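To begin, one chain is listed below as structure tokens, in the form predicted alone.
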Amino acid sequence: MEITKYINEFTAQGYSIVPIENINIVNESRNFISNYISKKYKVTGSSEYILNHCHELIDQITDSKVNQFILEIINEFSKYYKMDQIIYSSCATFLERILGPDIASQKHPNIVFQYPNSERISELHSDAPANSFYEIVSWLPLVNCYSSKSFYILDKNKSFSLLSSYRNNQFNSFKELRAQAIKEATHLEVDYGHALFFWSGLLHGSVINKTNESRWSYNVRYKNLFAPAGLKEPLSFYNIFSKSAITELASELI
């Protein structure tokens, strides 16, 4: 894999998608999330399909249902998995020239489930700075993400222009600016096999999931050891992920 590539669109646009390099864990992990479905609701068929039409298996399906289910779903997962170091192994020659080798990585990460047609959407928003500007979302689809079942982002240069324009008052309404937003934003394709890489400061969001199947997603936050955690108290926000060996050594002796 070409990884200069990534890392310099990466740093051009804010960021990149990315051919994942280990896909053996997340298949695996994957499974494990649609035989667990396949167990629960009795029915057969491919990890693609179960996940892509699980959401005609709930009856009368409410998002405080879906809650409850992934509730279930990320219990069962934590058992067996941790999500930071799947994300990291599929795509870890990334990760490490991007971040360096001591990394903390998000204490709580997610599984994301939206459902067809399902009001409950990620509104326009960037991370930071309530979280670090120095940190990097991992987006990692479990099924083809397209169309509104996928969701849009604006490169650097589009949302420092639109951030400042919205700061200096040349918007009437968040309304107005979430309009341009998405007039103006990339709606990401995203197969499965493949991660997307954010910067914290982008502007991101989802619209209601129009197509006719579910979107399934691993979310995780990484950022180097020592950088500014911005808003977030460090010791509950982060785990510890990796460490150099020279910050291994020093951390013996301070």
The other form holds:
Amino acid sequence: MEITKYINEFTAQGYSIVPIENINIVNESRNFISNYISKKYKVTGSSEYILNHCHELIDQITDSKVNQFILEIINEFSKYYKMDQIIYSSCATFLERILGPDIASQKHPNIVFQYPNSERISELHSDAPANSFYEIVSWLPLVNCYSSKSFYILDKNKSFSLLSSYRNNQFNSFKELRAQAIKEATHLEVDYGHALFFWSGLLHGSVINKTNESRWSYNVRYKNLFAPAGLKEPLSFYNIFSKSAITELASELI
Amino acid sequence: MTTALALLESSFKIPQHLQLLSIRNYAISNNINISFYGNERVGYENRHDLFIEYIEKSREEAYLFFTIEQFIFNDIFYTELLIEATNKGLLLFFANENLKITNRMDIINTKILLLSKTSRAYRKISKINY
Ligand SMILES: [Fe+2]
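Would you mind generating the form predicted in complex with the partner chain now that we have the form predicted alone?
Next comes the full complex, this chain leading.
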């Protein structure tokens, strides 16, 4: 079974790029976003073209304009779609093998839009802590992502070793740690039709997008319903996504 | 628009002005009109005397608490009052958790999610090792 390959890879490295098993719902939701943009800016073209070149439509683009624009899209999007459902159903076999049938998903998922030359990048970090170490982060690009349009990640061993050097003061500053991390990192290439899944303990980040295309991605975090929530308040951070039969039974005894 | 009585957490581990900010913010984004503010007698929070009296006299259709922690003592989640209130058709809101409880299933789901709440000991360990 092919999925075993990706599970083994995920366990060994802490991340894996998995081909989507059900692209229809992803296509539909991507078309929804590009249609919204086409109507707003009165432009035509394929979803891929519109998303890749969206930054050219916004007059005198700034981070705050982009922020407003993305909030609008998330608002519209969430009237019709549940992002946790989209990602889960697109890679259900993989996720159920990793998490089991009792699953909590992030209450407020994100759509990330990274336009060329924006300085609003994601600094080197690991989601856990404060997030739970039992979390898997899903990242589903809506356009092909490569070089600086994508982001970088350090596998399990490299993350452990860099963090241990940082803890032991082997770097003089965060800047030095970051430079070393970027040097050692894998700069991911993820094509549309694939999803990246990574463990919340991995170091990752992005650099300034020096390509002439915009990056668009969905991201949602999942964890087993009963796994520790880390420093996050479970009631405000997670939804119950699915329950096993045994949990349904035990639930009757409140 | 729902009208609710706001009940603050009266040990005030979170200062009153921050609780009020969070309660007002929740009320605005959920279209709730706050009828009045109150809190249980300090030192006797877990008796819920005020809340019980209000439920008995059916004085409000909804309650907006600062946090679900107002129903947790010594790591035990006390659901009896919440069940009683929802059986009467009352709506319960919790500002800090952005949470709404209106029926038995909501209480069950809240309890399940609370099971994953990480203890203070774990917080220490994860900070030191990572
Ligand atoms: Fe992250």
